[in-house]
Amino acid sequence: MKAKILIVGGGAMGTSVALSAAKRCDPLTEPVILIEKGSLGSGSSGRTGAVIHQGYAERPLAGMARDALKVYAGMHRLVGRNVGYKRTGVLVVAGTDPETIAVLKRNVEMQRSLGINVKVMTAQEMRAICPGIMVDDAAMGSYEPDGGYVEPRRTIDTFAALARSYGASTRTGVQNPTVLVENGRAVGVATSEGEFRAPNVVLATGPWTGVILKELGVEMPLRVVRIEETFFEMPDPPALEDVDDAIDDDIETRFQPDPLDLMPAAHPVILDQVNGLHLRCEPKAKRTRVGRIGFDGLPELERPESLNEEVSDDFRNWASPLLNGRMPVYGEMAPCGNQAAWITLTPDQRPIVGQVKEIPGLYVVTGFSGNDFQLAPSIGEGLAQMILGQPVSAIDEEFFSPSRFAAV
């Protein structure tokens, strides 16, 4: 099978690239094909909380997150499909440390200069936004009223469906991808389903990217670490509506009310910088996802398939008291399970997006540190522009360039 652009990996990045490329390519003369070894969203993208916020300290990332939020917020109105965007607001608790507060204020000023709706919050204001939260009287934070989350699987399925509507093909169950290189250039991928030939190959393979590159003799400073999350029963928000839980998420929602719109969250997404904790309500499952902010000390995986999905008692014993101290209502909530997953990191915790210098025609999108959904629409646009030789306006090429580590 031949393509103009072949994308390996069906997560948030792969499907976003497929959508942006398909918009720009003739489906008959310049086909776009996406292959995925499992089902769409079966990798790390499908396990994430898909929090959507714009609170980045680096200007290029903040601008891209702003653009992504606009995409998600307008998706249903523009194309009649719902990605489960929930405008809960995102509350950052920065604490009382003067240096931390000074950084927070600088970041908020930069974000506001980009047109992002965000403000610095006092302790009193944080308590008003999030009833029941425990913060020191001198604590400061920030709040994005337009932030929230999307539903990861629904978003990935929507990107893929829209890509197909522009003529792209998506193939699942295509296993054992091996990049084909001829005369030093990528020419396609050999798989369990035969060869897919293309002059442009995109690796959107998450934690497997480093493994695939090493097989090609290419070294990139990628680390795959294991993260843990735990879930608690979500407290009842005010005036919680009764919802028909029997409605299937996969039912087409373009011509009927979306059940997710009827499900209020108990509180905003909370990014607790003081305790290194994040909280994200999941109203459909009536639970709250709790995880760690930051990656220091996390165990590194040499191969992604070695992931141990058992969550440790140490993590649960760490998370529970911090959660209960910040939001005491959770002391009354029952545990609702646990989850382990992968995160791919770079030394500077900035993603790698672009062509592999050693192998022309081979492109990578990796190292997103769990920020896939915040950046996916912009990354998809920017990489499609790059591959097709168009002016790259959606991303800063140098900021994400794989070559920035050449001297490291």
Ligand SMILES: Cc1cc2nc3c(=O)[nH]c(=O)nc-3n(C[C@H](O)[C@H](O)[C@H](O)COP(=O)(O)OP(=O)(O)OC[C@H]3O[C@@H](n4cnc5c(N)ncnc54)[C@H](O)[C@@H]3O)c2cc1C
The other form holds:
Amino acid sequence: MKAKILIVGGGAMGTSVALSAAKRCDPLTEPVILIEKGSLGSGSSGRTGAVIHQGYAERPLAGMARDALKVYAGMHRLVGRNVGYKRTGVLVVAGTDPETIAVLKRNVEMQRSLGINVKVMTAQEMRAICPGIMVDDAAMGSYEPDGGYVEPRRTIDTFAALARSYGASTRTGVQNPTVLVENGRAVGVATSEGEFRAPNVVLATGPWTGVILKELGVEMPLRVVRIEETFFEMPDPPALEDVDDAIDDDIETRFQPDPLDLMPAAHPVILDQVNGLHLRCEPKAKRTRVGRIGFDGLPELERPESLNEEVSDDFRNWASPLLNGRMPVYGEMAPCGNQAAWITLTPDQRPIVGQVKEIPGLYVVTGFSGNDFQLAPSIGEGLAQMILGQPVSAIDEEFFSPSRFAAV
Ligand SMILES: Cc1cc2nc3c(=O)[nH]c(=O)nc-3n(C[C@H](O)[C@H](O)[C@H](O)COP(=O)(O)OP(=O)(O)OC[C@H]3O[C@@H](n4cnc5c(N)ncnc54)[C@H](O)[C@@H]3O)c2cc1C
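Rather than the form predicted on its own that you just supplied, could I have the structure of the form predicted in complex with the ligand?
To see the whole picture, the full complex is given below, headed by that same chain.
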């Protein structure tokens, strides 16, 4: 089979690249094909919390998050498909450390200069936004009312379905894909179903990318670590009257369960920088996901297949006292499961997006360092522009360049 662009990997990034590429290519003369060895979303994207927020410390990332949020929020209206975007708001608890507060304020200022709706909050305001939260009187935080989350599988399915509607094809369960290189150029992928030939091959293979590149003789500083998350029953959302009573009139941005929402979240997404935890309600499953912020000391995986799916209660036992100290209501909530997953890290915790200089025609999109599901629309757009030689407006090419590590 022949394609103009062949995408390997059907996670958030691969499906988003397929969509943006298909929009720009003639399906008859410039086909776009995505191949996935498992099912769509069988990598990190199927296990993500998919929190959507614009609270990045780096300007290019904050700008992309702002643009991506518009895509998620407008998807239903624009294309009639729902990615499960819930606007619960995102509350960052920065604590009392003056240096951390100074950084928070600087970041909020930068984000606001990009047009992002976010504000610094006092302890009193945080308590009003998030009834039941325990914060020190001197603590500061920030609140982003438009943040929340999407449903990752619906998002991936939507990207893939839209890509197909523009003429792309998506093939799952394609076994043993191997990148073909001829005369130093990527020319396609050999699989058990035969060869897929294409002058542009995109590795959107998440945690598998480092291994694939190594087999091609390319070294990139990618590390894959194993992360655990735990789940608790979700508390009941606060009664609307209680939230109203608790809120001062001068706080114009606040978490309020939507009265028309049949399955409201119990509270905003909480990014607790003090304890290194994040909380994201999953109303449909009546549970709250608790994960960690920061990946220091996590066990490294040589090969993604070696991920141990058996999860002990160690992470939960560590997280519980911190969680209960922050949101005491969780002391009454029953545990309901754990999961293990992969995080693909780069040394500067920024993704790698672009052409592999050692192998022209081969592109990588990986290293999202535990974030950035939310950036998928901008990444897809930017990479499609790059491959097709169009002006690259959706991402900052230099910022994500695979060559940036060689230059250090
Ligand atoms: C527990 C957890 C929580 C997270 N929470 C958030 C969050 O709240 N917000 C946020 O923005 N981000 C979050 N992230 C990060 C985010 O999920 C990832 O950055 C994102 O999902 C990466 O998507 P991807 O498409 O690059 O990779 P993946 O989803 O891993 O996709 C790679 C795909 O490639 C396929 N593949 C691999 N090798 C081959 C091959 N040789 N041939 C064919 N197919 C192949 C795999 O089967 C897989 O489907 C979280 C991640 C994890 C693990």
